[in-house]
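Coming up is one lone chain in structure tokens, specifically the form predicted on its own.
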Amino acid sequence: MELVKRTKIVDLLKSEAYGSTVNVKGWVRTRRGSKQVSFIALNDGSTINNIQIVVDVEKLGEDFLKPITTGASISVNGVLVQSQGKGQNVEIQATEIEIYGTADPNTYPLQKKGHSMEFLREIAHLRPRTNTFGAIFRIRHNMAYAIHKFFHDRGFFYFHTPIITASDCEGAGQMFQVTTMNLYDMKKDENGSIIYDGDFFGKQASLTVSGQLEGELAATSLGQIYTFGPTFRAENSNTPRHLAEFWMIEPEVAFNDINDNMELAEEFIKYCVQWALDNCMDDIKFLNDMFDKGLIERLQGVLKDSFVRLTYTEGIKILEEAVANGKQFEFPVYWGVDLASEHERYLVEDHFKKPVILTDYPKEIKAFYMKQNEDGKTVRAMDVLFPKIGEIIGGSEREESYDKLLTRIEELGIPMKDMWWYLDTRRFGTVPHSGFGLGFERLLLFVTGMANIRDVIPFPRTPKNAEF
């Protein structure tokens, strides 16, 4: 084949260099046609859109074209011309084709037909080749880029917190253990507790559930930081909203109170949604048309209004009134309950019809590090609630008082040996500070309109599933 520099399809589709010789490489979506002319729809992953390759069958030979079926990979040299057909401005009249790899139509699982999401999860190694997952993973990249850009432009520093840790940030205890010990030969002391002296770290270690505590250390020296990395929760939740391995963004800002925190969260999430609309419209439009007809409208809706600020107590009143007026919830509503997704979505979708930031939760249902209010019952927590998702961001102003924090740690029985370094931030130059966590995949659920969190991460990790 004549050596012509490759051009990506995303660039060719915008080109007006009619008559020029171009090279394009990609995977065949479909091939159709007659004895005289063949039309190949080619995609290289750079865009949701295919480019049409027009082939003179006589010129290249019918037998040569036979192996060019759905899934095959080819390189094409040809002339870029204005397209006569609808839906595209340009197409390529092929002069030379090289076949890199064939895909047997009898065994290649992605033939041109609709596939269920469940089936595609079983072939997660191939599903990025579908239009749907190509769109989702391009959006995922764009959202990651937008997150870094948002914080960088505002003077935040990207801070890397450890993935292996000896502390449980949430106090939830649902952590994956990390060990080099022989699991068949665990040495135990007289109380039956495992002896970790011979283990790699010499103590019990786990995969992190959050980078927040270490993020607080960084914020009390660098001023404003954010983390963005994988986190792990070993909770046995087989729901469309939970993963055992997911990505988390956690900004932490010294001298910010709860109100500054709410403003940052709203600005941040609106920036990400705007970025998606500005930079991923082809992919979003495809997902809107194929899966969720209200997607674009919902994304635009989040941008136009300020989020509602509402205390937990006021939220409970609204929910209790709804119940009194005949609304039925699966889970009960009372002051002190940890709200279920159905309660959160009622406030957002039915009552206010816009995103809600719920604040001042009962301290019993929130983490030990949250700043206590004067009433002694509530803490300065904030959850951002979104349509279709429920909670998308959780955060708080942190308790900066050494004595109050120590009391809370003791009340909850959190082992002090794991917490001395965290308490040091309250002993040496303590400051008011606030932060929040955004589950990256929850944001992607909202932006893509997907119904299941397993469909916005390339290789989902869930109970009894660690394939690929």
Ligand code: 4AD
Contents of the next structure:
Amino acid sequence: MELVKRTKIVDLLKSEAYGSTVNVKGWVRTRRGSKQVSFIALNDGSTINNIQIVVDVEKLGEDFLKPITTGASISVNGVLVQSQGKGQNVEIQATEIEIYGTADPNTYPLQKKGHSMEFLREIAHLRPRTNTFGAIFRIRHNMAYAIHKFFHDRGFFYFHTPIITASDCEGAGQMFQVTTMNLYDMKKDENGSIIYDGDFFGKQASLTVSGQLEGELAATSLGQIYTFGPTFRAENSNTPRHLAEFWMIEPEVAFNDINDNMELAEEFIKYCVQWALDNCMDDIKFLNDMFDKGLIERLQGVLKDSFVRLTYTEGIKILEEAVANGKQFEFPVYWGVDLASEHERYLVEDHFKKPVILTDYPKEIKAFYMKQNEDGKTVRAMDVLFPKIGEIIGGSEREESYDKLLTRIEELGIPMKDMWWYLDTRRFGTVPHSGFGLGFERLLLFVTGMANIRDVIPFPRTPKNAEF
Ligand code: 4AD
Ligand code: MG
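Having seen the form predicted on its own, could you give me the form predicted in complex with the ligand?
First the chain shown before, then all remaining chains and molecules of the complex.
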């Protein structure tokens, strides 16, 4: 085959170099046609759109074309011409085709017919080849890029916090242990407790649930930082919004109070959504038309208004009034309860009809590091609640008083040996500071309109599932 430099389909579809010879490589989506002419829809992953390859059957031979079926990979040399067909500006009149790999129609699972999302999860190694998952993973990349750009442009530093840790940031006991010990032969002391002396780290270690504590060390030196990395939670909740391995973005800013924190969170999310609308419209349009006719409208909707800000206590009042007026929730509503996603979504979707930032939660249902309010009952927490998602961000102003923080740590029985370094931020040059965590996959649920969080991460890890 004549050597012609490859052009990506995304660029060819914008090209006006009619008459020039081009090379394109990709995977066959479909091939159809007649005895005289064959049309191949080719995709190379660079865009949701296919390029049409027009083949003179007589010239290349019917037998040669036979193995070019859905899923096969080919390289095509041909002439770029203006297309007469609907839906595309250009097409390629093939002069030469090389077949890299065939895909037996009897065994290749991604034939033309639509597949259920459940089935596609079982073939997560192949699902990026579908239009839907191609769109989702291009959007995922774009969102990651937008996040780095947002923070970099505002003078934040990307700070790498450890993945293996010996402290439990959220204190919720949902950590996956990391060990090199022989699980069949663990040494125990006379009380039956495992002796970790001989383990790799010489103590109990786990995968992190959050980079926040180390992020605070960085914020109280570099000023404003963010983390963006994988986090792990062994929570046995089989819901469409929970993963055992998910990615989190955690900005942390010295001298910010809870109001600055809320402003940052709102500006940040709106920036990401705007970025998606500006840079991923082909993919979003596809998802809007195929899955969720309200998607684009919902994305534009959150950009329009300011997020509602109200306290947990006010939120509970609204929910209690709703119950008094006949609204039925699965879980009870009362002051002190940890809100379920149905409660959060009621506030956002039914009551206010826009995103809500709920603040000042009861301290019992929030983590030890949150700044305590004067009432002695609540802490300066903030959760950002979104339509269709519920909680998308969780954060707070941090307790900067050494004494108050220490008292809380002791009240909750958190082992001091794990926390001495964290307390040093309050011992030496302590400052007010705030931060939050955005669940990357929750953001992607919102931006793609997908209904299940397993469908916005390439290889989801959930209870009883670590395939691929
Ligand atoms: O509310 P969370 O637990 O907050 C923290 O971890 C804080 N340390 C963050 C901080 O202040 N720096 O988690 C933050 C966000 C949630 O709002 C949610 O979007 C996401 O992380 N999240 C999950 N996403 C997917 N699967 C799970 N199991 C998640 N748990 C939390
Ligand atoms: Mg939370």
